[in-house]
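This document opens with one chain alone, in structure tokens, the form predicted on its own.
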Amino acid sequence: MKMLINGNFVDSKEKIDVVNPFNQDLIDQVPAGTPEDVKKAINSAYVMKNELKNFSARKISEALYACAVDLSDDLEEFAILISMETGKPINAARDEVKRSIDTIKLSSEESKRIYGETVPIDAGIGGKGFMAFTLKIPLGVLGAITPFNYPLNLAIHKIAPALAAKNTVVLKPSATAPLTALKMAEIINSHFPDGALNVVTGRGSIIGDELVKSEKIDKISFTGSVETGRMISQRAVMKKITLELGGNDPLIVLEDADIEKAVEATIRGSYLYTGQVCIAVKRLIVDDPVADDFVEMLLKETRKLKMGDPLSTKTDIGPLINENAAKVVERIVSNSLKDGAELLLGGTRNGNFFEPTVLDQVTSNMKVVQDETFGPISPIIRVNGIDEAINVANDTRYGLQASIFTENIRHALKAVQEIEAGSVMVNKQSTFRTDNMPFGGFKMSGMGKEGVKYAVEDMTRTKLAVLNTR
């Protein structure tokens, strides 16, 4: 596949291999973009922003809806491509495409709901005899940078709201999994003018650096690591930024919880896309009186999970994105065992695959729960009561999403109020997300909110008009 710059599909001499994580087959090659390619894409978007802002909201809405229809028509083709380039089980890949369709439709609707407001400036000194109102105008050009784990939906969460607010976009998809984004760009480019969306593939140190430092970029929206996010925040200068930098999401199980539901949620939350999800359950904080029963049921259900070919509908656990990622998880588990954790299940790596793993007797100072472990790991921390559970939940530099299982409304509300996270789920795992909800974390999990309405708001500027009526 080729890059998209100003409506043209552009190749380059240097290529990047896109490899299937399951069997190491070469799927395709994409261009290794250069700084000049990025500058051309930025200039294209910069020129087009003046044309796109003159489009009617109706025209924008209809174009986005047409993109959703086209994506729906190609749902299975997109799902297979996601599965092939990421190793994501096909059922989860289909869900990602369905969510992406929904995200585009929500953006189509939101493009018609960008409102200003009247301002009662006569409430201020000297304001009598004047009328004022605000306008919401596009920011201009969005620089979007996305990771491998949701190559379609995370790109759509940046592109569709930006277009809804009449901004243009330069997207840098993951070099590991760029194919789905490029295929989606073909659809969007067929319904929007040349230059409205540009996609440049290549290495982050080259493409991302040009986006961040360009004075023609008005906002950076980034999903990825804390280290890269911190660099962007330091170098973006006067640009607006939205950063989604991962999580270390806890699932609390209290003594009064429905254990069966908590275990079911743990399975869904810990092993979704092999744990390579920013909102995956990364820590199980379990009240000691029910810990043994919880562990017994968790082991029973985890043993039922099937590892294998991601394109098989029977597969629950696919490969990690590459062997190095699997080795990192292997090393973290090994160090946890040296530090005193108890291995109850799994713990074995085979190439890119890592078995679903349950660790007990984990403590908060272990690396497996201090950092974001991107793998199929269920580390259990035993606590006594709601207060200790919340303290342990907050003992991390992250604060994306959290969950608590309890039948006590007081405990639920206490957790909602005191857990330091952007979202707290009650009797639902942290992987729960609808595409219209405000999504974004606290602390090192980032800044700003995604979710269509909230993204659109952040992709506009407020202009004030004042009329002298005297």
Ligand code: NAP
Contents of the next structure:
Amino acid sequence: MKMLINGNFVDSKEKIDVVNPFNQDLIDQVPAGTPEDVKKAINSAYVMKNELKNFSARKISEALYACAVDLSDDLEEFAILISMETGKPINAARDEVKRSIDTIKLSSEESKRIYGETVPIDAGIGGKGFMAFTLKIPLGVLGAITPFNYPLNLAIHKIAPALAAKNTVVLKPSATAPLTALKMAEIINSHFPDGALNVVTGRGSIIGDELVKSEKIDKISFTGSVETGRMISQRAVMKKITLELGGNDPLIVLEDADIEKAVEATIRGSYLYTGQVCIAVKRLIVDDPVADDFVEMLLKETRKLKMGDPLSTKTDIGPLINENAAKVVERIVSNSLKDGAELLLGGTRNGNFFEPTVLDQVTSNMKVVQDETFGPISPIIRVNGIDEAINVANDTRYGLQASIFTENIRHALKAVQEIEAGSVMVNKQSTFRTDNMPFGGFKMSGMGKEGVKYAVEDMTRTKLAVLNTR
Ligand code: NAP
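May I ask for the structure of the form predicted together with the ligand now, the form predicted on its own having been displayed?
What follows is the whole complex; the chain from before opens it.
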């Protein structure tokens, strides 16, 4: 596939292979873009911003809606492509496309709800006799950088709200999984003018860096790892910035929880897309009196998971994105065993497949729960009571989402108030996300919020008009 610059699909001499993580087959190649390509894409977006800002909200809304309809028509094709380029089990890939359609429709609706407000300016000294109101105007050009794990919906979470607020966009998708974003760009380009959306493929260190430092970009919206996010935040001088970074989400199971419900949630939360999800459950914090029962049920349910071809609807666990990622998980698991964790299930790597793995007797200081483990691992930390559970939950540099299982309303509310995370779910695992909810972490998990309404708000700036009525 080719890059999209100023409405043209552009190739380059140097190419990047896109490989199916399941069988290592070459799916396609994409151009290895150069700084020159990025500059052309930025210029195109920079010129188009002056045209797009004069589009009516109605026209923008209808164009976005048309994109959602086209994507619905191609749902299965997109799902297969996501599955092939990421190794994501097809059921989860279909869910991603359905959510992407929803994200675009929500953006289409939100584009009609961008309001300023009247300002009671006569409340301030010297304001008598004046009238004032604000306008929410577009920022200009958005630089969007996305990771491999949700290659469609995470790109859409940036592109669609940006267009809804009449901004133009330059997207740099993951070099590992760039194909669905390029395919989506074809749809968007057919409903928006040339230059409204540009997509430049290539290495983050080249393409991403060029976007981050350009003075023609007004905002960077980045989703990816803490390490890359930290680098970007240091370089994006004088730009608005949203960072959606890694997570280390806890799931607390208290003595008074419905254990069956908690186990079912753990299976969904730990093993969705083989654990390669920012909001996957990465730490199980279990009250000691119910820990043995919980572990027994968790092992029983984990044994039922099927590993295999991501394109089969029967597959729960696919490959990790590449062999290196699987080796990292292997190393983290083996280190935790050296540090005293107990292996109850799994623990074996075969190429880039890693078995669903349950570890018991994990402690807060182990790397398996201090770092973000991007794999199918359920590490269990045993605690006594709500206070210790919350302390352990907060003992991390991350704070994306969190969950607690309890039938006691006081415990639920205490967790909501005291856990340091962007969202706290009660009796639901942290992988829960609807595309209109405010989403974004605390601490090293990032800054700013996505979720259509919140992203749109952050892609506008406020202008004040003051009228002298005397
Ligand atoms: P990553 O390595 O940080 O890469 C993310 C994007 O940044 C890629 O497009 C990458 O390009 C680009 N990049 C790399 N170096 C760059 C630089 N110097 N300047 C600008 N851009 C640069 O992350 P990943 O491995 O793809 O994704 C997994 C991570 O994303 C996990 O930590 C996960 O938790 C996080 N994530 C967070 C959320 C959230 O909403 N909070 C959602 C999903 C994933 P290349 O492709 O060339 O490397």
